[in-house]
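Here you get one chain, nothing else, as C-alpha cells; it is the form predicted alone.
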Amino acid sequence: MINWKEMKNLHVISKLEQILNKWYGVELLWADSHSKIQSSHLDKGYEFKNHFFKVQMGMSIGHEYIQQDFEKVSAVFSDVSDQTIVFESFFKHIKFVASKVVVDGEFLGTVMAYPFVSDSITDEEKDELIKQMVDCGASESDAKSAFSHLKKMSAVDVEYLEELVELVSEEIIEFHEEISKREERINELNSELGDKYRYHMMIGKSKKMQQIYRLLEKVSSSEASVFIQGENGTGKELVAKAIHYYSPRKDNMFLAVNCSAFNDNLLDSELFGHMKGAFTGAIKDKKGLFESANGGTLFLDEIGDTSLSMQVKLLRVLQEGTFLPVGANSPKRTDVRIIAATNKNIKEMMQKGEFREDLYYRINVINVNLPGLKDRSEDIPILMDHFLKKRCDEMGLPLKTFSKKCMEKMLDYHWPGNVRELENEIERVVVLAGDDKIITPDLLSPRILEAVGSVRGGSSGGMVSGINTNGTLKAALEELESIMIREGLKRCNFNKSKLAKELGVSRASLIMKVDKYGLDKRKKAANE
C-alpha cells in the first residue's frame, strides 16, 4: 500500500503544490481507495491556502462535503478508464480536477486539486451559490468573501491544471514503485530472500545474469564437463563453486588451480602429485589434485595459459580417468568432475595451434559466457549495495549510504576490472569514509572521476547536430549525452525504461542523468 504520508515531504510534489496554489489559488488534497482524506486538511491548525476552502472547513460539517466529492470520484473512477476528470463539487458551479492513482491495475486513491469556478460562470450561478453556502452554515460576508478569492478559469486553463494534477498523481506512482523496488532489493540482498537476484554467492537481476542463473540450474545436476568464458573479474570462480555446491558432488572436494601461476613442471606436480625421489626436493610423496579431488570437483583456471604437453596430459584425464604422477611408473584412477575457465580466445589459439582442439571438445560440453560488468550495468547499483553492507558490517560500522553524485560516477565508469574492481573500490571508500554515513564523489579513485564515459547510442540510427565544438571534450560530450536523452524522452514518451534499453544504459543511470540535465517534465513544469 502507498505510505500517504510520506507524500508531503516529497520535494517536487509540494513544488507543484505551490505552483498549483500560485496559478489557480487551489488546495492539492489526495485520498486513498477507500475515500479517506491523507493530505494534512483535516489536522488541526492546518493552514488554508484557498479561502472558499477554509471557510467550508469553518463550517460544521464542512469536511463531510469534500468527503461526499471524493467518494463520488472514487465511484466514477471505478466505472471508467479515464486518468483525470474535470468533476462539480457538492457546492453547485465549483468544479475541481481529480487524478487517479493505480498501481499494476488497482486503484489505491485519487488526488485532487480543489476548488475553482468557470470563467463561464453568470451571476445569477454566482448568487446560487452563495445562497447554498449561508444554508450550509456560512456567514453572507464569508460566502461573497470566499467567492471573490476563487480563481475563474478558461477551458485552457482547466487543460493545464489536468496536466499538472496528472503529473503529481504520476509522482505518487513513481514514488510508491521506487520505494517497492528499494525494499525488494534490500530484501533479495538479505541471505534469506536473495534467491531471486543470487544464484548462491553471485548477485545480479539484468537479464544476462538470470539466463546464467537458468543455465546453471540445468547444468549443476549432470556430469558434464563446463567451460566458462569471460574476463579478469567477472566471477569465473563464484560459477564454478556454484555448480559444485549444486551437484550430487557437493559433499566431496571443490578444489581450484590458477593453471598460469606455475610453469609446467610446478603445474605438472600441483595438478598430478609426484613421488618420492622424484626431483630433488621430492622428499616424499604428494597426491596431486586430481587424487585430492576424487568424487568431486576440480577448477582449472586460466587454462588457456597451459601448455601444448600439459593439455595431453588433461586430455588423458578427462578421457580415461587415469593420471601419471611425476616420478610413477603405474597410473592412478579418477573420479573428477572438471570445469575449466579462461579469459583467452580458445578459437583463435585453436588457429594457430596454441590450443588442442580435442581438448576443446571435451572441457567445452557445456559453455558458460560471462558478460562483464559494462554489460550488465543494471547489476552495478544492487552489488553496491551488497558489498557496501559486506564490508560496513565487517568493520561494524553502521550502514552509509551514497550520495547521488557518488552514484551517477559509479553507474558511469566502465569497470574494466568488473565485479572485482567494483569490491574493491567499494571497500576503498568505506574505509576512506571514516565516521561519516555518506559516501562522496571525491571519495572514489582518480581513474573513475577522471574517466569520460564514451556516449552510446539508441537505435533510431539518428544524428544529432548543432554540437558547440567550442571548450573542452568533456563539456561536448555532456551536450551530446543531454541531447540524446532530451530527444529520446520525447521519442519514447519519457518512458524512461524503455529508453534506457534503447540507449544501453541502466534506468538508474538514467534517471540520474535525467535530473543532472533538467530533463524531467515533471520538475520542469515545478520550476517553471
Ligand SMILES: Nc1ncnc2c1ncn2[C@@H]1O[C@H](COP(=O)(O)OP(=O)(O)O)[C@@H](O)[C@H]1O
Given for the second form:
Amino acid sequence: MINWKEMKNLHVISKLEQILNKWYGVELLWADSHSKIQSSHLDKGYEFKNHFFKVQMGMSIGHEYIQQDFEKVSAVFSDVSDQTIVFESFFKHIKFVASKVVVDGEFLGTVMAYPFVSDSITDEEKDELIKQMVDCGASESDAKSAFSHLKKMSAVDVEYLEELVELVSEEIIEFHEEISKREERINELNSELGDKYRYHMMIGKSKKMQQIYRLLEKVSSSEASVFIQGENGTGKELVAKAIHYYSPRKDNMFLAVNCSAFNDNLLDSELFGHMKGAFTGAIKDKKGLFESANGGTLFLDEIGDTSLSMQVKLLRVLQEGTFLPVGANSPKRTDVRIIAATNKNIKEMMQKGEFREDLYYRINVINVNLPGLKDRSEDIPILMDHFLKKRCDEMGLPLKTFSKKCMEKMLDYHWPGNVRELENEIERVVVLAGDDKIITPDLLSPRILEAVGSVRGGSSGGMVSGINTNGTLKAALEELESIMIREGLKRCNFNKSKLAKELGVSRASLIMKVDKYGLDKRKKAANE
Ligand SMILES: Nc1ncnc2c1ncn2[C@@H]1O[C@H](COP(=O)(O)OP(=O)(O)O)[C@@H](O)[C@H]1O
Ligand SMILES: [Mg+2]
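Next up, the form predicted together with the named molecule. The previous block was the form predicted alone.
Below is the whole assembly, all chains and molecules, this chain first.
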C-alpha cells in the first residue's frame, strides 16, 4: 500500500508541485486506487493556487465533479496501457493531464494536473463553459474571472506538462519501491543482527569488526589484561564492557574511570581510596575503585594521560595485586581484571619516556586495535539504521528512513569523531525531522552536507574551467553543477532524460536543478 498522505512531504514531489503551479498554473492532485482523493485539496482551509478550481470547489457539489473525473480516469486506465493521458473534465473544454501509478502490474492510483484549456479555445466554447458553471451554481462574475485565470496551453506546453506529471507518478512509484525494499532490508537486518553482525552492544559487518568479534570471544574467557587502542568514538568502552559481560567475572562489577579527568591526587584517591584524615576534607574512609571492583573488571580509560608516578602505582597492583590507599600504612589486596584504553600513540610516548614500558607490556597482553569509521565505511549504513531505530523507539516515534541522497552524504563524510559523531548526528536529525518520515540531506550538519565524495566522470570528457574558487565550496560546486547542466543541455539537444543518464542523476532532480539555475529552454530563449 502506498502511504499517500506522505507524498506531500516528499521533497521531489513538493518541488515538482511548485513547478507545475508556477509554470502552468495547475494544481497537482492524487487519488488512490478507489479514486479517493488523497491530496490535501478536500481539507478545510486548503489554499487553492488555481482560481478556477477554487471557484469550482465553492460550488455546492464542486468536489463531486472532480471525484467523477478521477473515476473516469481510473476506468480508462484500467483499459489502456498508456501511462499518461490528456482528459476532458466534467466542465466543457476544461482539460487535465493524468498519469497512473502502477507497481508490479497493480494499479495503485492516479496523479492529476488540473485544470487548463487549449489555446485554440473559441469564444463560443468559452461561453458554453461559463454557462455550465453558472448552471452549477457559480455567479456569472466568478465564472468569468475563473475562466480568465485559466492557462491557455499550446500543444507543446501540453507535452511538457504531460512529461512533468508522468515524472510525479514515476517518483511516487520509485519512492514506493524504495520503501518496500527498505522495509525488507530492515527486517533482514533485524534477523541478521542476531549473531554475525554484532557482538554484545557492538554493531558492524565489516571484515575488520568481525575479526575483532572473534578476538573478543577468545579474550573474554581468559583473565588476561587487555589494551584497547583507537581514535575517539571508535567504541573502546563498548569493547571493554563486552569483554567483561562475556567473562566469568560478569556477575561482579564493571567500573570505569577516565584517567584524564582527574589530577594526580584526585586520581590517587579515586583509584585507591583514602583513610579518614589523610588530607583536608577526608572526613571518613573512602573505598577506591580497585577495592570496589574486587572480583570484577576495572576499565582505565585514557591511560596514556596518567603521570609517571601513577604508572608506578598501577604497575604494582597489576604485578602484586596490592595497593596502598592514601594515608594508609598497610597495603590492601584486590583481584581486579584490568582493561586499559587510549587514543594516543603509546609507542611514541614510550620512546619519549612519557609512558613506562614495563607497564605497557604488563597491560598489553592482548591488544585490540579499533579501526576508525572511515576505514570501515561498510558499517555506516548498518550503524545508521541501528541508531535511527534506537532513537525513534526512545522518542516513541514511528520509524523514519534516510533518503538515498542523505545516505550518500553520510557515506562521503570522513567521520573524524567516528561512531560517537555518527550517533550524535542521527539524534540531531531525528529531532529536526519532526513529523517527517523521510530524513533528507538538508537536515544534515553543514560539514556533512558539504562532504565531497568520489567525483563522477562526465562522459563528454570536457573540462570545466573558470569556476570561482575563492568563495565557499558550496558556491563553487553549484557553479560547476550549473555549467555542467547548461553545457549538457546543449550537447543533448535539451533531451533531459538523456542528460540525466549522462550526469547520473534522476530526471526529477535534473528538472529541479534546471529550474533552480534558470536554465529552462523557453525562458532562456525569451531572454536572449
Ligand atoms: N560498533 C558500535 N556499535 C554500536 N555503537 C557503537 C559502536 N562503537 C561505538 N558506539 C557508540 O558510540 C559511542 C562512543 O563509543 P565509546 O565506546 O564511548 O568510544 P570511545 O571510548 O572509543 O571514545 C557510544 O555511545 C557507543 O555506544
Ligand atoms: Mg571513551
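Residue numbers count along the first chain shown, from 1. What you see is a predicted model, and the numbers here were worked out from it, not measured in a lab. Rigid core here is just the name for the largest C-alpha set that superposes within 1.5 Å across the two forms.
Novice: Using a rigid core alignment, state whether the CA of Asp412 is displaced by 2 Å or more between the two forms.
Specialist: No, Asp412 moves less than 2 Å.
Novice: Hey, does Phe299 budge by 2 Å or more at the Cα between the two forms once the core is superposed?
Specialist: Superposed on the core, Phe299 moves its C-alpha less than 2 Å between the two forms.
Novice: With the core lined up, does the C-alpha of Leu129 move 2 Å or more between the two forms?
Specialist: Comparing the forms between the two forms, which are aligned on their rigid core, Leu129 does shift its C-alpha by 2 Å or more.
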